[in-house]
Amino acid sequence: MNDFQPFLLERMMSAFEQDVEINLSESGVHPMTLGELTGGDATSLLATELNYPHVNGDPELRENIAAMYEGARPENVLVTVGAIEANYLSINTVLSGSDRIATMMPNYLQIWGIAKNFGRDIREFRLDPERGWALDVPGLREAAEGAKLIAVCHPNNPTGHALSEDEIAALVGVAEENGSWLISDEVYSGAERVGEKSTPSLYGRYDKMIAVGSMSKAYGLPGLRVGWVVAQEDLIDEIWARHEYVAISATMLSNKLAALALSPDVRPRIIERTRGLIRRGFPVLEKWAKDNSDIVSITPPDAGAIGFVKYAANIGSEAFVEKLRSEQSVLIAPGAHFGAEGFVRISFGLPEDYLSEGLRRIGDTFREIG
């Protein structure tokens, strides 16, 4: 147990998001309500026997998650409780005793953390700040040398860069070369600042690929608590039979909710609400940074409703979310739970004036730090 790897930001997250006055901390967009979801008419949800659903997922959810790849098919995919343990079952039936990852940095530490609590070996290799975030593509050569898996968050958390096609075709390489799976973490596909078309999956680039996506971030769904894995058969019936360990399945209620989500009557909908919070929120961001370029600065991201903000005060990250939030009572994200100290996380596809607020306590409290 000395050992252990706390997952850092879920457990800051965790013990204070329920209690501060803003919350900055979130990577997704203002939640849907039901109304929202259902056009104001859930009735008849009121049938729904609340039995296990299909352990797998709903086969009308499956084919409409199966429908947003390429190539797949329902037997391609399975329904996760959330992402995170899309992430979790996938990294842990591909690698075994001390098998090397290659891991994209900064990130979404999951991966990361799951790999060191069981005693895997990490390499890592990073988005470079001083090039818009781009990949080090010959930091990822070196660090996937003998990696049995890479892993990748597309477009990224915290950064919110999208890999481009030149950058695609060199991870596929890379993968290629050493033999390697391939997990690509795409939850904010969908989720774009600019452009009508959503961010490509890597699904269909490489035959041993591992797409993982999420209600939760593009959709505003996060407490439905549904995810899932698309990849080749065999390897989604490996990962299947580590579900039944862990959650047997998700709920039927979000089974039923996230068929309807994405439902292709349903999903232009809510992926245009998405897009619209994140297009409102962005400029005022991009505002108040400018006003305040003295002290921050900031890389537009190309999705997502985060910004990865670079700051110049002398302080170190957590140290800083902690003054915020026992003095201004408002929650952000350090980057040293992301493995880049020096950036806070800040949300921004929230309403306007309590987005406003939030961000005017953040520059006070670094105008007070000096």
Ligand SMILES: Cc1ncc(COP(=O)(O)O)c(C=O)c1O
Contents of the next structure:
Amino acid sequence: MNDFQPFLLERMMSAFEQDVEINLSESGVHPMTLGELTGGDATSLLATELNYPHVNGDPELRENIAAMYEGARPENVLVTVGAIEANYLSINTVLSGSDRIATMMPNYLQIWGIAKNFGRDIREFRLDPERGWALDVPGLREAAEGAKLIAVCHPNNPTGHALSEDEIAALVGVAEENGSWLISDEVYSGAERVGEKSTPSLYGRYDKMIAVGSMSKAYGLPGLRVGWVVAQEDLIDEIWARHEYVAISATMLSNKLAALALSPDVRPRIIERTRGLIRRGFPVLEKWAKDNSDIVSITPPDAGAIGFVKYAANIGSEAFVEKLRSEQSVLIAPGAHFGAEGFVRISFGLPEDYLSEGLRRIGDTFREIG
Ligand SMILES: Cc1ncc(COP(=O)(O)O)c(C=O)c1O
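Since the one above is the form predicted alone, can you give the form predicted together with the ligand too?
Full assembly next; the chain just shown is listed first.
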């Protein structure tokens, strides 16, 4: 076995998420059923031939995805097996050998872990918890010097921070100065906590831009396992060539269902459902944090169904999560799995009773520790 950095967050979730009474470790909203997605009538799907679909993605699906990105055409889109494949292939298309990558922290540590496993030169820059998770621009400038690729998560997992216009301008400026590629994992765009507008993609802001999206979070359809990359056409062709080695394609059914979900008639209904769950769930988390303000605090996220909660109890985040799971059958995610100790990530886009009971058990466990 070679020296391998496991993806600690996903390892923990795959080991325990199916067995706990209350799972608050997911980052998406409560998933949709097939019935909800199809409006209760799935008969047209019965005639679907379960062949390989278009390897780069169903044409209607690529058209619907392209329509969400200003200036993009279907040729700029590759459909993948989740954002997870999109990220994996994109960064390994751009990087080779010990190329330098500058990556945002805290973060969903997929890109960081892949870079580590391939022996890339990893530099980190941070979102600052003392300034509402604002981007540390001097830190970015330093980390990005000589970087072949800069990686951001926008809106960010786990903090929910969406980059401001000033931060985007600074980021693009730094990428331009270094001639770096820029990858933006945007799977939480559409899942905004306030307002009617989706978080704007960085696609179109810079030519060496790779935007990644997914059905899993803003659409509540993680079981489709559909994601995508949007980038300039020649890079898409390069990533497509690698996609054939890894997955060939997503499935025929998931291509069809994703095309339906992103169609102009259906997409607004799904986004409304997602935002409804987020907007009903966050006040529950916020009230719990206020009631327990001697132990926990939270910066409200711009987007996403997750709260990155700072705590004052004298215990490491992984030990706390393990204690909570083994004693209370509640699963949440430790800050250590995102590169930020002293925090836990709690999912809130869920039915209220389920969420409230989970929060009660988390509060009790913190109090027991003191
Ligand atoms: C930032 C981020 N990117 C990618 C993924 C993986 O998404 P998918 O289900 O589309 O593979 C996740 C899942 O939690 C995520 O949080």
